[in-house]
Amino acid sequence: MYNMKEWKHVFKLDPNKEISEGQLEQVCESGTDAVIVGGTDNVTLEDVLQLLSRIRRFTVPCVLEISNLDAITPGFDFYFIPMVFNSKDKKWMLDVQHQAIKEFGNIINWNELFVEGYCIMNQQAKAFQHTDCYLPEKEDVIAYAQMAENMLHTPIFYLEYSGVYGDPTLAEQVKRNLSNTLLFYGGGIRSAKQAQEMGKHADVIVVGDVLYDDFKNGLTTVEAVKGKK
């Protein structure tokens, strides 16, 4: 069984974006700890299944981050369930998750399901706008992290800058408030230097967008936080 507490680096692939077979092989054989399948726009069951079948040719753990109930399918190692803490519409904290459990609760393997407490920090991000977020102050973010750790006991707190590089100082402050909850950082990592910088504070860095426009630099992020295979 995979131990998520040992993870340091994951790649995130969008089923709505193109990646060649050669590139996918390099991603899956890079030494990354897992590949997350997930996106905000036009995530369909067909695209998720196609990407899953391609990734399954390799031994890397595969995670579905659920953003669309119609695109849920068996076959993944883990299922990540986002709860958007800084949404102004609390349906993104409870209601959509409740609907999913109502529909799939009888067939869920609860050992494969992990809740992510999201805090989305980029006002221009599609996810920020889609979930009707507000931009939190530093104190708000730390309070959300404390809620994740001590009130809700979510296994993951996800600091998400979605396309822009975030504040390493804030990541460091958030991490100081987490003991059992893992800090995932995602957003704007485009180089080994940035991966190493954010990897000093986050338990796990998530690298995604760079794979689609600067693939070689994206691959360097694995060694930056994990060392040579």
Second form
Protein chains: 2
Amino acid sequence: MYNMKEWKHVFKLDPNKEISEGQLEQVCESGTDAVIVGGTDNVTLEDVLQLLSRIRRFTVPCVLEISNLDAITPGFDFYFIPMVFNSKDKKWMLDVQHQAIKEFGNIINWNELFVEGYCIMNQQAKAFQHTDCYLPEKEDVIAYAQMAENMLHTPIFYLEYSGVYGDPTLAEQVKRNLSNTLLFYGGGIRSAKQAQEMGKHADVIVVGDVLYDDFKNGLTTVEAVKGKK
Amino acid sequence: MYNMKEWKHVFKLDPNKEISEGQLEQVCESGTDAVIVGGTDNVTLEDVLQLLSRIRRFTVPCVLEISNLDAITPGFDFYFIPMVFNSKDKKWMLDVQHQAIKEFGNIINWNELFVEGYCIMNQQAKAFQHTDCYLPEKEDVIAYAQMAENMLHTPIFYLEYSGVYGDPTLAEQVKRNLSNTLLFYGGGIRSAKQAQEMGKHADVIVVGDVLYDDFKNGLTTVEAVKGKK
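Same protein, different state: after the form predicted alone, show the form predicted together with another copy of the chain.
First the chain shown before, then all remaining chains and molecules of the complex.
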């Protein structure tokens, strides 16, 4: 499943959190379309490399979502670069990315690199505070989506509720403004029912936290959007 | 000449500056590929409309470079939206554009809209100060160009020296990093010789100020890069 346009479901694993061998195997063999490695806190190269080597024993596509210049390594299938549209600081929109390109621009395989236009919707989330966001209104979010699709041509627009379950009607409205840009939804999906609900609107749902405290329900989200393996 | 990929030369006219009927005719009939209407200071809707109607008597493609939300009007062939990559303030990279999309997103014809990734290189320029820029080093500019080409897919990367003649070797290095994104060069071109020199590297040279104080030499820049009409 290397064609992202066909993805419906991905798991996101935090290199800073523990997951057993048995659970990792179930995640990778679940039928999910990809596993994203990414986190906000204390992402170290050591932890990223270890998780990479453990995931690499399986055939599932493996993505590094870059949050930290010190934790970048070759070996992933894709690299996702977040640009935070609703940050108040240009740093998180263009400047950290610019530093990365300045450092690595000449060795990057641009075909493996995908920009995510992020819109972070949860004021309590660490990512929201860390990247100095403001809480956008519905019209703001839709305008960001239109910019992602029509002006910046980012392959992904990422509606991120980070820890809480979001508003499916907003996801639906955003999706109506996207055709080439894929809508990723992340945040608070803890059950098959929620996966189905958001999966109706988002092209791809991202399931993460639930794996660390309610593993069994987390696994059911795959079948909920992709049908039986 | 509606295919921008074939452009080599454009004139930029400031709606806030005077140009006679005779001179305007010579500009529009010069063989230039397009006339851009744009300025930094006191751009009013009234002045934009007046210049538009005067240019519209000729067949040359006519572009509005948007610097001011209050001075937008239908009637142009293309709309250029600057995003200032080397501004220190997200406002000039994404936020004023976001406001415009929020207001006009549902009536925009996206096919007429072209993003310009701007890099402003002259600390004395009003545009530099107005958009709170820092002066980038060579490596910064090249990384911005790589982002324009590979990450943001802007149709235009605009190296702007605004009033002073810039560094042709930098233009050459930038151009080497662009293939789909067009390199526009603007600033200080006051003679056929300079037009030729920058035209060797930039896809499109933008000639403006010289029209207002050395009209005859300004006109020679067309033939210098496009050959005899």
